[in-house]
Amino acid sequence: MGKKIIILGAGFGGLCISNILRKNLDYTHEVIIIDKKDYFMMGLTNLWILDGRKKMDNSKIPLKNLESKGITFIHDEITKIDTKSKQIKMLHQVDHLYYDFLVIALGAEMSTNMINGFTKTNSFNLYDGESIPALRKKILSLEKGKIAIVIMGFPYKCPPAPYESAFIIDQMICNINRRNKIDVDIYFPSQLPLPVAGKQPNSKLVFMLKKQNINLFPNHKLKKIYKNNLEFHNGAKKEYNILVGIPFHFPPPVLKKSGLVEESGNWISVNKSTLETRFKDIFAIGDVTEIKINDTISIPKAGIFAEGQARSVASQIINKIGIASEEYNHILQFDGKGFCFMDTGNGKAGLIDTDFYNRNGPVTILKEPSIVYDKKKINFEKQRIKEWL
């Protein structure tokens, strides 16, 4: 009999694995993907909407496009995962849905509500695409003052994103000849801008930011906001006119309710090479997982790692079902490698290349920004949209 593979979440990992499975399994096997959103938009698109290259209304790709590929898409929210009976419950479905294999790719939930005062008129969530057009308009209308970019806590998705936004904002206010009247300040609760990276990328990033007169405030953990003032746990108080917040990230509550997140943990624990959970035939990929490299470093929450993990899990499911596949005829181990392109404004991007499973310890390199890397970032998005949707 055919198997039923259910993927929870239609982000990087979910879209990647659903397409691989559909291409490599015959139609006696069902591939079902469930998401509470009915569209897909890469997180990096927020930055392009901010700098004016893209518009919100034409950046959302309908997930119903998956149907034309033979992948069943269900637009709903998961309310329960029963690991014993191998069933899931959805908000708008009466019946439970049975699975043979389950892949959890629900990503991370985000909230700015944990900081008093964030809901003021001049506060914006960088990771909320719907608020970016208003943020862009606000920045372009600012005559003088301070723009504060604040990282509220770790971990968060796409570690370079706050700094990319700083470069883009710097370019925006330079273009309207107000750079000497507006400060761009970045506050983060760690000593280094990128705690998951090593000396080279941090030194280079700090140099690049300071070169653009972007002010860095390390060891500043936000405590509260009031009357256009930021108060930090170290006692510092800073003024701002526009606040760009990087929100707190946490696992979807359904995971803890279903026992997939252990009492002592915050995210789903998995085998670092196979992404298997402690439950039979259940895998977890992407932002819902925590893969520790050492006491201080875990695999970052970034789409490229979810994609690599998806390929590994797809190979395992294909081989467990017993299908001969030219590309996936053996088990692929997740190798801890990844990369991302970091926008630096003025039509350039740098390349961050990583190898977290390196036998001599994690290696991360930031390569010099160039027009070439910016074009590769654009192609990166186009290729995946074309392949997945």
Ligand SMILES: Cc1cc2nc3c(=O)[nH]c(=O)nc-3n(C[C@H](O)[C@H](O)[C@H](O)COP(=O)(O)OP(=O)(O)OC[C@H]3O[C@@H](n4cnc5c(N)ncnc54)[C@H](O)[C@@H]3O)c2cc1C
Contents of the next structure:
Amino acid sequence: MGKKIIILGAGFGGLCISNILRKNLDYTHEVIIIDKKDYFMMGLTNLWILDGRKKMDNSKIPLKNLESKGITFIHDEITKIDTKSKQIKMLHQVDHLYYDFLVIALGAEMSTNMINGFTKTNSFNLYDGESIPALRKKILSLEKGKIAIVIMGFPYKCPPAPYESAFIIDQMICNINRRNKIDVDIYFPSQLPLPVAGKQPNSKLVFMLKKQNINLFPNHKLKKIYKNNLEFHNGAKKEYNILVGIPFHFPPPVLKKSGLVEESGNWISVNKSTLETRFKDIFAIGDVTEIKINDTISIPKAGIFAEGQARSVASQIINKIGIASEEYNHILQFDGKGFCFMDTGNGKAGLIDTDFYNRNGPVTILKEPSIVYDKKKINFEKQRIKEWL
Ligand SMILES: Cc1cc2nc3c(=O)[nH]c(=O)nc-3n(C[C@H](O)[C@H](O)[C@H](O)COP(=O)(O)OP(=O)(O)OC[C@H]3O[C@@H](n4cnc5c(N)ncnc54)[C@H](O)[C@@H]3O)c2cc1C
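For comparison with the form predicted alone, would you give the structure of this protein in the form predicted together with this ligand?
What follows is the whole complex; the chain from before opens it.
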């Protein structure tokens, strides 16, 4: 009998796993993916829209493309996951959908509204693609003053992204010969810019930022915004002309409503190698999960980890119900490894390489920025879009 595999969320993790499953399972098995959005746009594209390499219109890829691959796409909002009857309820579909296997890849919700005074005219959410074209315009029209990049809280996805935006903004205002009239300030609530990483990447990153005269303000947790001032929990008050906010992240409300998030936690707890949840036949991957490495470090919220986790879950489902190709004919355990290319302006990118399950403790290395890594970053996006959609 054919099985029904339902994937919730057509982002990084959901697209990766649905494609692997469809390629490796015969058509007696159904692969269904549900998303409230009807397009996919990779998070890193925000930075390329900011630096002018890309435009919003040609960055969104329609999810209906999945249909030509034999993956059923349902454009709807998931309102309930019933773990007992194994059914999914949606906002518009009258019928509930039954699943044999469920993969939750709903990502993280984000909001800047938790901070009083985040106004639309000169405050921008770096993580909302729609607000980037206006941010770019605003930066290019600023004659003099201060651009404040503010990390509002932890965890947030792609830990290097705020610093990438600092390098990009630095370069943008250098290009228009206004760098000596505009400060670039970056505020973060922790002591180190990348608290999930060790000494080497932090020292190197601080060195690189300082070299570009980007001002760092550690231990600054934003409390409120009024007029053109930022007030922090440590009592500091700072002026700004343009605010680039990295929003608060929280789990999609449907998870709490459906009992998938434990009372004591915020995110879905999973087995760190298999991504199984405490519910039978339900896996969770990507930003919705929390995998603690130790008291202070968890696996960062990043697409590359969602992808590694997708591969592991796919291998388990395939081995349970199908005849796998060579690549998936054994169970792949999520190994905690990942990498990301960090934009540093001037057509260059660094490489951050991580191994979170290393038996001697987590290892993270930041490699020297180069044109080669920038090209690899471009390919990283291109290849995935081509393969998934
Ligand atoms: C500026 C920026 C730069 C980044 N750069 C990188 C990078 O270089 N490398 C990297 O690895 N990662 C990067 N990331 C992080 C990466 O984008 C995320 O970590 C990744 O998308 C997480 O994948 P996911 O599948 O868990 O969730 P997502 O990709 O966020 O997908 C979740 C999906 O679920 C859908 N959804 C949520 N709730 C519901 C609901 N109730 N009903 C229906 N659908 C719902 C959403 O619409 C969404 O499409 C970056 C992110 C940003 C913002």
